[in-house]
Each structure stands twice: as structure tokens, then as C-alpha cells.
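Presented below, as C-alpha cells, is a lone chain in the form predicted alone.
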Amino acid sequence: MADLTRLTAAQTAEAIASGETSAVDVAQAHLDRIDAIDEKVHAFLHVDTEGALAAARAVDAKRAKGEELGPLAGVPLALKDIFTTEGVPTTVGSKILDGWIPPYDATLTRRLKEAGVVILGKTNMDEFAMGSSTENSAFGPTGNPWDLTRIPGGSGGGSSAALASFQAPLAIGTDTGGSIRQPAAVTGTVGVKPTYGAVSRYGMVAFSSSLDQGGPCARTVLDAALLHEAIAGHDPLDSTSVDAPVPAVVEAARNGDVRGLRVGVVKEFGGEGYQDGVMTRFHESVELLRELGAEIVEVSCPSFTYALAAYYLIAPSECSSNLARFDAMRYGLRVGDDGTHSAEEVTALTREAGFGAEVKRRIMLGTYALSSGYYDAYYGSAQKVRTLITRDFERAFGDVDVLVSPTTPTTAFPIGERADDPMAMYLADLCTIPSNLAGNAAMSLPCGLAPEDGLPVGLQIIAPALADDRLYRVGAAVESAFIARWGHPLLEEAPTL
């Protein structure tokens, strides 16, 4: 066969099911690719060679016995290092968990294994998912395969880079303020934040519990839909899990059509701070939707202006509570336990050594916002803004079926350019944060390359909660029309590493 690493997930699964190739051959091809190029990209923190080949052999054995295989059986996947994996290190990109081996699988991990997906390893990420560039990883940054001197997005830059460099056809990310969609945008891949609660958070190390959401990452809309269907569904182990049927996302991805849909263009997402090339590609995408039969409507969501400020009070507040469990007493790093320090001193020394600068910054912000005398002024006010943002979405979805915007204001910026400017870094999530605050569904898919730098641009599609299928219906239509007219930017134009 042609290079197995260049196939889509759907093509790979079909080739394995038909006997045209084996799951072991597919896994080995991707492991060889990782071995050849990941020293330059640094997408992976841990490669589970033995586990991947064992899983692949199990799929081949089932096929040999004539057992029915799932739609993704034998397809390799890169798993963000925030989900627990029994017997395989889970670090969350932090020194404080360096070397920790979980004794159990996250629900998402278990569902992947049950679907026959071959997990290649764990991908790099900003420490505890706090960042927009993967520069905050305790184990070093990941490069963008389009230009290794630029960021691959964050916090899930390892997953997006693995896809864009053809080290895996599928990946898993998490999205707290845009950490699936923003990396997808800057690497020319597809990333989906499902409705909050649609994918279990059990076994996903918590950053901000009311915002965190795992989701699929892929190179095509159909591949993302197939992965979405495999990982979604109610989980009694997660108290925030939605007990509702999984929307027909695969059917929607196979039948993309926007005729008769009302598509809202968010007025607040544009203007100062947005790169010209990003806006050029966005406006082309809107015109493409119009040509495909959608009705385009301008929508105003005034409270979105305050989303960034609200997010950077709510998320740090929740993280300061969640990360209190890392006290050196139960698991992970322990510093100063030499008999001369008290338990309190050991905890302080461990946190000093184990947490990075951005994590410490957010813990301090959150602790301050929740402190006596400031709770109502900061955290309480941010939650009120969150309600206003939710109401803006409700009004907008009363008039339109989906909303569209640029995914992120700029293309990938150089590694180090914003490292000393947290506010500039935070602005990367300007367009993505409102969907996390409201809990609805959103997708980023490629819409071309910016003329000024030749780097990928993402189109964001936003749908109401539990209407995730609309993302795939619109996304598939746009993707198909885009490929017919201009070709797929990643599959046809990405540089060879």
C-alpha cells in the first residue's frame, strides 16, 4: 500500500477490516514515523511501543476469527497526557507528576480500548492544560510541523502536532478555553469541543471542572466524528456527565449540507488585533457558506467582550481548588522529606519545585479571587458575566442554527514571542472561550493558509448544547467544498519534515 501514515482514520479502518493491511503493520508504520521525526517535533512525552503493538495484534486476532470490528478498530491514536492510562505514565506536562503510573484507566481511555483503537502514547501539553502554546510544559515545547520555530497551539499542542506531522491519524485533546480548537486552527487540523458533559471527565486530571471537556482531534471532519462517537456517552462515574443520546455525528459528517441553514456571523469576533490574512480566509469561508445555500445573518453578542476577563477569574479559581490535592502526601513528587522538615514544609517545597510559573500564577490569582472579602467582587461577578454570555448564546440560537467566527485571531506565533507577556498569550483564546463558559459545542476546521505567512487558519463553528451534529453537518459541507475548490491545506501543502 501507499504510505500508511498518510491515510485518514476512516481509510485505515477500512483497509484493516478488508484485510488489505494489518493493524500491526499500521501501528508499526506510525511508530517508525514517530521514531524518525519526533525528536524534532516533540509531540510525544511517552511512546508505548509494546502496548500499541499488543493492542494491534489483538485487533488482527479478532479479524482472523471473523469477529466484527468497530469502525475505528486498529486505528492509531495519540492521547493527551491528561487522561489516566493504567500502567502508562501520566504527567499532565508537570514535574509534580513526573513518573506517576496510574493504577486505572480514565473512562475515555477505556472506551478507546474497547473500540479497538491503538493508543501510540501520551502527547505533550502545557502543564495542567494551562497555556495556549505548549511552551508551559515542564518537558519542553512542541514545534508546529508547518514551521518548527512556531507554536502548535495549546494546551494540546502535542496532539495537534502529532496529527499535522502524520505521526497519528487521530488524537485526543481537552478544551477548557480553546485547547482543542486553537491548536487545530494553527496546525491545519480538525478539533471539536463537544457539549460540556458529553464526554466523561472521569480520569481526566482536573484544571477547571466547570469548563474542562475532552474531545476528538483529527485531520478530517469524518474522522473526528468517528472518534467523537467512540468516546461520547453517559458515564455514571462522572457526576457532570450528560444522560442523553449521543447526537448522530457520523451520519451528519457523511451528509454535509447547509442548504436552508441560518448561519450567524458574530459581530464581536473581528477588528483590532485580528490578523488580516485570518480575516481574509474567514470572509472567504462565509461567502462559501452562502454559495452552498446557507443564509448568512450578522449576530451581536455584546457580553462576549467580557468573556476573557470572566474566564481568567473562573478558571484560576477552580484550579486553585483542584490543584490543592498535589500536596506530596499521596502521589507524585516529594521534596524535602529528609526528617528535618514538617509536613507543611514538605508540601511547600514540593509545590515550589513541582509547579511551573504559569501554574503558580493561576493558583495565586484563583486563591486571591476566592479569598474573604473578594469573592463577590471577583469570582461572583465573573459568574454573573458567564450567565450573560449564556443568554447571548440563547438569543443568538433563537435566530440562527449555528454561529461562525475565526477560531483564533492570528496564525501560529514564534516560540518565545509571548512567553513573557501573559496577556498577549491569553488573547489567543479570545474567540473560543465563550463556548466553554456556556457549555455548548464548537469545532475548528481548516479554511486555508494566511497569504502573508503561508500558515493555517481555522474556521470556528459553534452549535447549541447537545446539537453537536450541526457542527459536523456544516463542517463536512465546508470541508468538501473547500477541497473541491482549493484542496486540503494539510494533506496537500504541509511541508515534509
Second form
Amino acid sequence: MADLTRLTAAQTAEAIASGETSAVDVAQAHLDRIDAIDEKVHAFLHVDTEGALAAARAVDAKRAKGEELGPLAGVPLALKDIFTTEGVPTTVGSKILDGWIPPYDATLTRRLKEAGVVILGKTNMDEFAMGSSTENSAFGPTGNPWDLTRIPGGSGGGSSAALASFQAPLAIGTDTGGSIRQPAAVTGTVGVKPTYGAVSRYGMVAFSSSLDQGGPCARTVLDAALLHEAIAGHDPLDSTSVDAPVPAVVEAARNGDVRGLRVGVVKEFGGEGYQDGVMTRFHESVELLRELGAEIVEVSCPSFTYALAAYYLIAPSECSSNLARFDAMRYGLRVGDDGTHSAEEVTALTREAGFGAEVKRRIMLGTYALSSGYYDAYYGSAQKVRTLITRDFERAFGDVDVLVSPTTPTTAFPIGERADDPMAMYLADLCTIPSNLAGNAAMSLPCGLAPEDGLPVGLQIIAPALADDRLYRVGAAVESAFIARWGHPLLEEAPTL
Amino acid sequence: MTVTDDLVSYEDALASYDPVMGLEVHVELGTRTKMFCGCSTELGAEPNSQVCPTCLGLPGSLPVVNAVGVESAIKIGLALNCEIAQWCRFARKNYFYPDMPKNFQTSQYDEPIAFNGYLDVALEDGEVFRVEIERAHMEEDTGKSTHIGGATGRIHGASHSLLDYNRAGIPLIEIVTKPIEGAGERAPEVARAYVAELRELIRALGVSEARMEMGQMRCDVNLSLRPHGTEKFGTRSETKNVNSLRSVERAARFEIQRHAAVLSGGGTIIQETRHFHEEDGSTTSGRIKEEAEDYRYFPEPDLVPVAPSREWVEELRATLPELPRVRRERLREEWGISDHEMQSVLNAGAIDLIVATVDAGAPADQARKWWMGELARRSNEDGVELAALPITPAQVARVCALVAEGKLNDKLARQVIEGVLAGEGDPDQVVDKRGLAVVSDEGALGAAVDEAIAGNPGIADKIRDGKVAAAGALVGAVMKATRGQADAARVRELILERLGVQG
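Go ahead and give the structure of the form predicted together with its partner chain, now that the form predicted alone is out.
Next comes the full complex, and the chain you just saw is listed first.
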């Protein structure tokens, strides 16, 4: 058997189901791989060796009894450390949750376990998912497998790096402003932000409740679809969860086709601030879509100009409230509990010591934006912009079936380059944020390497809410056309670690 | 700093000033589970035994709205003659306190479920006063802090505090009045009557037991004074957690006297929260609100809007019980009693007991006689509520029936009631065990009568001579001989019959 870590999730599941290999062997191969290279990459915050092997053994036992296995049974997965896992630490990349072992599984965690997915461990992330580089993790940065001195994107850099370095064929991310798609783009992997409400948020530590959305990360479009199907679906524990059938994403991924499809190119994405090589690959992708039979239409979404500003009011506002619960009273870090401080002082000391600079910055921004007398000007206006952006999308989707854009304006930047410049960091999410504000579905998939730096570029596809299957139909067509053109998947060109 | 408040007499206060009140009442709903999770709401459980990730505010947890809570809120709104929102949202009220697991309270802000209503309340003399309702909204209760080591049980001076989150997340409905103006000297009475009426209403709706002593219903009394003839409201004080009807009245009265003293002395009222003291009916300064607290309300993004369909609202409206005040008026007429008597029945908490006794077959006057007489006396003596006495309306009705059938007389009936209260069983069992039945065997009774006539020839002669009034002595003798178990009226009849005299 070839190197088990190079297989796709679909291939892995098939090999286990057919008895070609065992789930334990697959899990062990990935644990060995993690052991061998993760010191360099730092994709994982916690590796659950025992849990992974136990889950793998259970899959093998099930197969031995002749029971039917699900489409992802035995496939290893790297779980972003923002989902609660019963009995396994969950840090959200923060010191504030030091020592907390969740007493419950997130709905997503439970669904993965029920599907027989083998959770290898918890991946690194920007603290509370606030960031675009994973440099805001309290536990140190993660390296981009294409160049370990560069960022793997964020906030889900641990998940994207785990995929790109073949430490796991599947990963879970969460996307509040681009935290699945931007890491996918800069690591040459596939990431999908499903329609808001498609994947339960129960047990996903909240950053910005109205924007947060969990989703699949993988190395192929089909793998992402298989994972999407496993984690999506209505959850009575999440009131904002969509109560509708999950779109047929796997079927779409198996039947890539863009013939007759109307594809919109958003005029407002591009120009100043966009790297030449990124735009080159993007234009090539649009050309490819045309060659494959799609009709290309230019559309305008004028309100997108204000998306970043609105986002940086709404997300901090919600986070200032969501993160209030970290007060040292019930769980996690507690500082100053020496009998000389009041409860109020212990809370203040703990939050001072436990939160990083970016988290504090956003809590302060949000607290200010929600303050009496400022609410209308800030939070209120931002919500109006959000409505305008949603209308821009609606108008555009009246004309076209999907929209395309570069996922991110630049390729992976060096670690440390934007660490002291929050505004520069925020710009990384320029193209991804509108979809979070509107709650629709979007995917990033690799569309080549930028000529000037040889680093991956992502193509973003956006579909209307609840039409997630379109992403996979278009994505699969583009993916197979590119692989045919390149002669191999893009990740084959990544350096060996 | 200890401040001793000066007071002016109530009459003097009212001579110069006009009180304006606002009442905020929190009602804990009697739902089986909490407002946003499936935890039990049962009282008296081990601390922190009725908690889950959601009501503990654990990272990642999310709320789900309790549909029964929403239904109860709508019922309350309808009973208070409110409009019911077509569409409304929950909002987060942000502030830090250790007994609040998320450090925000899920509440409602500018979109309450019910608004613009009124409640007509009857005062002692039957006068009806209309209290306008601003809004009723849904929210969740906090946990409970117990401060250890301080002298007063307050946080000041405590060495540590214990937190119990069993109460965290229990559904609350907050009912806020519009400013109550024009009540004048009757303001404290109106406050009391309003809270009493609201309590009756909540109970009649079946949405909460509204037991104030259990904290299931809590009242904040906001009060300000303005000089007669002026329109502008004065600065208010907010007296928190006034938890009995009597206290509501006393708190309002105290604040009127205190405000008047401050204002007439040329001082200004500080906007502050005040604590009420049951012992002497006074209030003392709590925390001063130097600036309005900024709760940074915003719509709760973890919950979807509540949009009760008009059909549902109308269905609920159709299920509303008769309003307590209307019902009381109907019963008063049916029972043929005065406003004042009805007020006594209400104050004794006897209305439902009497109704149930009547439903079990007793005549209304008899039912009322027992509950307001013998049983009220016992409840007073034992210091328990009438409803808590170990006797049921059905048992009282049975006693009434036995009297009507002539099997018991009043004196015996009291003994039966006593037996039931003492746990000796149902009325019939007590009658059997104690051998209390009226002697109605004509033969036995006749013998006793003959014996009495024979033993008192002088009296018998007087009766034969027409002194019918003397029969009482012979009746007494018969009653004594039968140890009170004879029907006195029948005994009298027999005596007169035997002596050939017309009664």
C-alpha cells in the first residue's frame, strides 16, 4: 500500500471499507506523520493519540462484524480547537481557557464521531478565531507547509497547515470573516463556508454569533463535500440552524459541470492592494470557466466597499458580549485568587492576563460600539450596511448563478510582517467578509501558484444561501480542469517536509 | 456612613406633594424547564444540581427558547389587556456579576412581547383604579449568591461567596407599569392592590404560583414626588425586592414621607436604589446611580425572532380564564355578601376554597361560614395559610352535608372538623371513631325524653300549664343525658308532644 497519508479522504474510506487497509493503520500512519513533522509545522495544539486509535479500532470492529460503514468511516480529521470535545482540552487558542476540559461534545464533534471519523487532535488557531495568520494564538504561530516562514492563514491556520502537510486528509474550520477560505487559499487546499446555519454552532465557542459558521476543509472538492454532508443538517440545540434538507453536495461534487452556467465577476474585487500574481491566476480561472462553457458576466456590488468597516463593528460588538463569560468564576484561568482580591478584581486580573492583544482590542472596540449614545452610529449603521450588502448579493444572484473572485488579495505573507499592523491584517479578508455578512455560501479552491513567489492562490466561488451544492458543481469542474492542465494536484508541488 | 432619614408625617407629605409611582414586578414562571435549556426548575434541589452547559454559560453552549415560556408571556400580556408583538426579539443586557453565568442576561429591550395594557384594581372600599401597563417582557433569572462571613448576609464584609446556578435561566416575566399618577394619598394602597391583583391574575392564568415569600414574585417600587399642581416628575428612588403585599404598601408610604422630608427641607432626591427592611418598614440607600448604567443592549444573535401568529394569539385569548376581579364580583353577588365581606374572604385567601367547597355540594353560606370561621381561626392559631390546613374543600362539604341531613349538629360538626384536622380521617370516619352521630333513633330519644320528664315533674307541670319557655330546661337535661348527640329541635318537639302542648 502506498503512503496512507497521501490518499484523499474518499480513497481512504474506500480502502478501509474494502479491507485493503485498516482504520488503525490509517490512524497510526497519520499519528506517525504528526510525530515526525508537526514540531516544524505546529498545526496541532493537542494530539489525542488514545482517542484516535480507539475510534479507529471501533471502525475496524464494526467492519469485522460486517456492519455497513459510513462514507467517512475511519478517515482521520484535524479538528479546529474551537469545537468542544468531551474529555479533551479545548483552548480556542487562548490562555483564558487554561485547564478547561469540556464536559460535552459540540454537535459537530458528535456527528463526526457518529460518522466514524477519527479525530486526531485539535488544531492551532488565532485566539478566539480573531486573526488572519494564526499568529494570534496564545500557543505560538503555525508555519505554512509551502514555506514555514510564512503564515498558513487564519484563523484556521492549524487546520489548513495540517491538510497541506499531509497530517490529515480532512479538517474542520470556522469562518466568521474568512477563517476557512483564506487559510485554504494560502495553503493550496479547499475550504468551504457553508450557508449560515447549515452546520450547528452548538459547542462551537462563539466569536461573533451572527457571522460564525463551521465548515469542511480538505485537499479535494469531493472530500470537502463528503465532510460537508457529514456535519451539516438541522440541530434543535442551535436556534439559528437551518431547518431544511442539506443540499446534495456530494452528488454535485461528483458531477462537476459549468456548461450554461452564468458566472459573475464582481467588479469591486481587484485593483489596488491586489497582488499581480493573484490577479493573473484569477483571470486565468475566469478564462478557464469560459472555456468550460460558462457565461461570464461582470456584476457590480457597490456596498462591498463598506463590508470591512461594517464587519469590524459587528464582529467586535458581538464578541465583547460573547467573551464576557470568561470571568474566572466557573472555569478556565483564574488569576489573583489569593484572598486579597475581590471577585471583581479577580475577573479583571484574569482577563488582563488571559486574553491576547487582538482579543482585547476587539472587546474594547465592541464595548465602545455598543455603548449608549454610540450604538446607532456604529452598530446600527453597520447593520444597515449589512442589509445593503445582502441586497447587492440578491441583485447579483438575480443575474448570475455564482460569483467568483480571488479569495484573498495576496499570497501567504511572512510571519511577523503584519503582526503590528492590524489594518493590513484585516485587509486579508476583504473578499471573504461580504459572504459572512450576507450569510451565503462560499468556497476557496486552488487555482495555481503566483508567478512572482510560487505560492498558492485561491479562487473564491460564492453561491446564494442554501445553494451550497452549486459551489461543489463549479468547484469540481474547475478542479478537474486545473489538474488536467497541471498534470497533478497543486499540492504535489509543495516542498517535502 | 450611616444616614438616618428624617421623615415628615404622611398627612403633611400629601398636603404638599403628589406621588408618582412605577411598579416593576418580576414573576418566575412555573414552567417545568428553564427558559433557554431543558434543566428542571424544581425548587429546593441541591445547589448546582439543575444545571447544564447552557445555563452555566459554558463556552460553545447556545440557548433555545422555551415555547411554554412564550405562551405564558402572551397569556399574561393578554390578561393585562396588552397588544402582543407580531415580531419581537430577545436582547442581551450586558453587565458583569458572578451569579450571571454569561455576564449578560438574555432579556428583551425595545421589542417586548406585550405592551400598552392596563389592569383595573379594586381598592378595599370597592373603588376601581386603572393601572396602565407599559410592557411585559421575557427574560431569565440569575443564579443566587450567598455571602459568607459578613454580618448582614450582604457582600460587604463577607470573606467569600457561594454561587448556586439552579435558579439561573428560570423564566421571568417582567411587568412594568406606566407612571401611576393621580392616586394621591391612596398611592400606597393602590400599589398594594395592584400587586395583589396581579398575583391573583398570574395564579388564575396558571402560569406561576406567584408565592412572594418564595421569591416567585418580586416587586420594585419606584417613587417620586412633585409639588401639587406641577406636571414634571421629580427624581425617583427605586426600592428593590419588596417581597410581600404589606411591604409594598409600607415601602411606598415610607418613601413618600422620606422624599417629602428631603424636598421640604430644600434638599434634592438622589436617584438611587434602596433596600427595604421588613423589621421597621424603612428603606436605606443602596448603590447610587451616578450615571445611568450602560447595559449595551443589542439583539440576541443566538436566537431567532419570536413571531407569534395571530391565530395562536387568538387561540390563547380564548383560553383565558375569567379575570379575578370580574370573578370576585360575580361570586360576591352569587353569595350575596358585601364588598367588605368579599374583601375579607379575599384577604383570607379563601375564595378558591369556598368555591371548591360549593362545587363539592355545600351551600355557599355554609362553606363560607366554615372557612371564614372555625378554619380561619385555626389557620391564624397555627400560623399557616388557610389552603395549607390539612382539610380539603370536599371534606368541608361533607361536614355541611351531614349537618343538612341532621346527622350532625353544629357542635358535633366542629368536633368532626377538629378530628379531620387532627388526621383522624374523612368526616365519616371521624364520626364513626368518635361516635359523634346525632341520636336520631326515635325510640332511644323518646326514652331519654320520658326520663327527663319523670325526673323533673315540677318543670313538666309548668310546661303543661303553658309555660312553653320552660321546655329549654328539659331539652338541656336530654342533651346532657345524650352527651350532646341529640338534635335539640327534635328533642323540644318530643317534649311538647309528650306533654300535650303546642309549640
